[in-house]
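Next up: just one chain, as structure tokens, the form predicted alone.
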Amino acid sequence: MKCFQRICVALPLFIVLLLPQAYAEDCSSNTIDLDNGFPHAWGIDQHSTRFVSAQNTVVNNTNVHRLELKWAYGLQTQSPRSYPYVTKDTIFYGDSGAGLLALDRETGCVKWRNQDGEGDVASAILAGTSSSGLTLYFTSRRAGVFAVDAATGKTLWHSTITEEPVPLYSGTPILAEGKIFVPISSQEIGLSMNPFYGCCTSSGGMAAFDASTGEQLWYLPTIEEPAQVIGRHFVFVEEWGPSGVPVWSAPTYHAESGLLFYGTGENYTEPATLTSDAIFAVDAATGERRWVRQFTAGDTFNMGCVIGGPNCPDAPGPDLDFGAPPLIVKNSSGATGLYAGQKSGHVHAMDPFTGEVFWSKQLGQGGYLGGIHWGIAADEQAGLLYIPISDFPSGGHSDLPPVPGMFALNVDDGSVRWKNLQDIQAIDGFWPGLSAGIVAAQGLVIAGDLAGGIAAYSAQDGTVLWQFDTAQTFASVNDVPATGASIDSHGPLLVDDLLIVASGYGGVSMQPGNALLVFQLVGDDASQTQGEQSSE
């Protein structure tokens, strides 16, 4: 995924530094309640269902229309790509350029900030108990993985992998069994734009670290064979391959089998391998492959292709990553299934223990922003998969028309239970495709779109129960104008009576912004808040 998940690799730091360097006022007390924080993973749970139960949110299909904006925070970055961890009194959030922040849940004041890792927080904030107490974990895109004391913000350890020359820590790790599993991609996706760079030699992969100490336990590359010189351009610039096959997104963990599941991206250079655009099943204890299932063969692409550079493969592929983590749910017969959404617009249902494909369903036209881009969700009790489709009208790879919107599929066979498509005939502004991760709860699913809208859909029939336009400028608690724009990346979070979402994501085909928005349920007689909020 590009920034679109990738192009941000090449964005210079001075863009961040041009933003007003202001923080919310430091809190009068930095005491933090460390008990019962939420969520437990990027995917909400280890199965990556992105479903929030009634135990963790009171927001549902009967009261979602009562959400109103509580406060806004003006971030230092124009491409927020963190996902919060929330306790009773604190919201932990990563603001690239300003670091990891502990914000007071009620007022948005700052309890502490951690600016290690170049201040660049590129993942969801995870939490687990270690020998140091409650520990927060995050990745910096270039600097690696960090463990931070939740009470003080002090860095406890910092680790990187040494097996790859220019690793990129883009996806969110997952915590399980005292380990932290870290997806690995490569900065070469952006370096390929330099015509004098000898592209490419690195591989994506998955790394396991001890969660208490940061000691690396194993590393599994997605390409086993070493890269070789396959050609030259400008006489002296060597071309290398095979390369690429990044792991852009969070892994999924199945405790009963001890397996990790994750998707991969395309090869950066030829020759194409059998591991690109694939789903991996890996033994979490040892890093040994159990199975690999490829869905798109021969897909070779790098960012040099965007500018027509010499590092682009001779026959570039369609760039159809698995950017969304696969998720695990049981079907109506009680059988466990693994479900993965691809940028091609397909949803694939598999046996998690063998990789056998039960069914595949294509919903959208697909393309470099999806199809299915950052994440899907599931309600196991309802037997539904929720599938956001972006279908940005550039780079489409099929003859299907673009169908941006939300789909609900039957877990058993992939049949469409309902769909709610965005109106692309009356676009006044930016493309309203659904690229960001989504979140589901009791009777509803919530998604943001690339035009800055956020909506709550009924799980029963897909009707919109509440919506809000974030593409505006908000007064903020830290006196930095908080401007909403494209909603992309990790998407919204429901916790207790709050809805939290970052609005704005700069990059190819997206609009930058810097608004962290916190909504809260209010009483039935409350007046509508600022913005274009409405209910149906």
The other form holds:
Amino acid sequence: MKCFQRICVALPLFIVLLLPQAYAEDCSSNTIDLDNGFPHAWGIDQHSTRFVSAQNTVVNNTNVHRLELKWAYGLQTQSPRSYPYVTKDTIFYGDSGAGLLALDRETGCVKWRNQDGEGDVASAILAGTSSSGLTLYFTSRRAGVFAVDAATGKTLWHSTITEEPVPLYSGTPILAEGKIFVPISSQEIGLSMNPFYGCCTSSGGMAAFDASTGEQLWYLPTIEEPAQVIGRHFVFVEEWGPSGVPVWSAPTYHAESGLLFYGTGENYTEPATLTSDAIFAVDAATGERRWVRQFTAGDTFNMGCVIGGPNCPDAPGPDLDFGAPPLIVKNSSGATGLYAGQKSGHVHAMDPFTGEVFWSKQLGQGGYLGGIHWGIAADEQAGLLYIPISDFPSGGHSDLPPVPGMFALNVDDGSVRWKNLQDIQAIDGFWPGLSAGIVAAQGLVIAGDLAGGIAAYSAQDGTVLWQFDTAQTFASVNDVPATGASIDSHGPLLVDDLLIVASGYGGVSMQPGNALLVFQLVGDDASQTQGEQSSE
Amino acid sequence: MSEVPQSTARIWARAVANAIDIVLVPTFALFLMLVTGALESAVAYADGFPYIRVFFLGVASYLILNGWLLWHRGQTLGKYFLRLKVVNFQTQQKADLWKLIFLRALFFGLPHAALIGFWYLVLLDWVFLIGKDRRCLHDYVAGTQIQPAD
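Switch from the form predicted alone to the form predicted in complex with its partner chain and give that structure.
What follows is the whole complex; the chain from before opens it.
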């Protein structure tokens, strides 16, 4: 009898322990209020301005100093590459190998997990309404694009492109006109390090899928000519080209013209094409090119060059991608402009309908890690472009000195309104370059740096209004030690009275960490403004 | 078990023979990979790392280098150089080819697994050598023993 009792106790306990979904930090209730979701794209809006209006955040230059840490979540990944989608009560975030998480906005407990992304949620979390209700979209670096029911976390569809054998879904897609536009790069950037690999044959590109069904609608490669054998090494290994020209970053959509804009990276192998390190304008309905404007010619580079491998081109280029999406704002005369930041440290202003260059300005030394790396922002009303410069020591190709810091440029002519440079003479830790995407709001711009600092700059003159050192270990809501380090990749988000940022990035020589940090405005008028907004 | 005359091979000779095989087979696999281009194109990596192709390259290399010797003499190249041979433990005659390939050769990958952290598997295989028959675990599995070659 005693034996039977023991079995009765032990067996259910054993089964519970074996259940993969049983986590101590799971919420007691997993209901989700899907109203008021934000933001609408990697770049906050379809124009990729990374500007959060007063309708979507109460944080501004007068109250930002009252931001305090609300809670920290210990991610499983040491290289977070996601950007949250936030509803009234839930924060959706990609934890790489741990999948897509739905976190309670107040407490950080987990409402559901989706681990169908085969281990690598690598994009911002997007949302759109389909016949299934609110649908979340994300890409997994090797597995493709996923659509997930926001209420339940169940996968609705999963798609991949068939045109490229080893695509890399690294950039965040954009939703527009019932379609999801997915930037495509290539795993060959890494395979090139294998000396026995015949580098390289694939092209980057842009793919369009039906957002409701996942059906592929069109695919536009960045290289149209097929790769051919251009040489051999080790007697047998064939070298191929042209190749590369990946699209690393999110596209930008202009609804009035129906045009999609995106930047490209370098050629992996020779011969270099006219489409590398360029800005593309494409008809979003058909996938036809409207124009392509190249800014750095002859740039051939792959990771084989980093290790001195035989796949490195004979005359490797500086690897000056467009890692940041181009953004669209109007200038003071009302003309629409397209503005793109390049890893060379340049900002280029273009006519979005012709590709004609209005002005170009170089701010930093540049290098294969930027220069301008993940993203820029703009405040159309203030007529300002906000440009974060990293200048992380990485093959800087110009004679300019490194100038990591924040720059505010006049939209009209690129003149510098103000700048706030990091003090690189006083570095006692990691390089404090501004590599991650940034976010702007009323009277301020917020940026994280590679040393783990995050700061709010005044839009007026660039003075620091608030700052916080995230390079520390936090007590987390899920009992996983949350350690902050380099702030890189997608950067901070402002929504309502919250500032959300992931700290730590183990990729490309940066400092790994796993802290998802949620700050909130504290103080009487913070709750008042929040209440006012909720009642609208 | 019947009494069998045993003059087992020295352990150092077995280790050297094994080391020769461990170097030769992957080296030949590399050559085979270069010639065939089996791991050279993007298509090979379409479903992630091509473990199956690597496995078959290893098997093909092992058989090309050692197949004839195993069949006719119960030897690999390493054992040929060290004048050793694999025999059936019961009969002390040449071991069956199928046992050498489908049972004994399965353990050939262990030293390579040691390179990626699974060193204890090699230890487990070799710890059986301390028995009086001087037989590794793979010898027990295949029913074989190593003897000096004539």
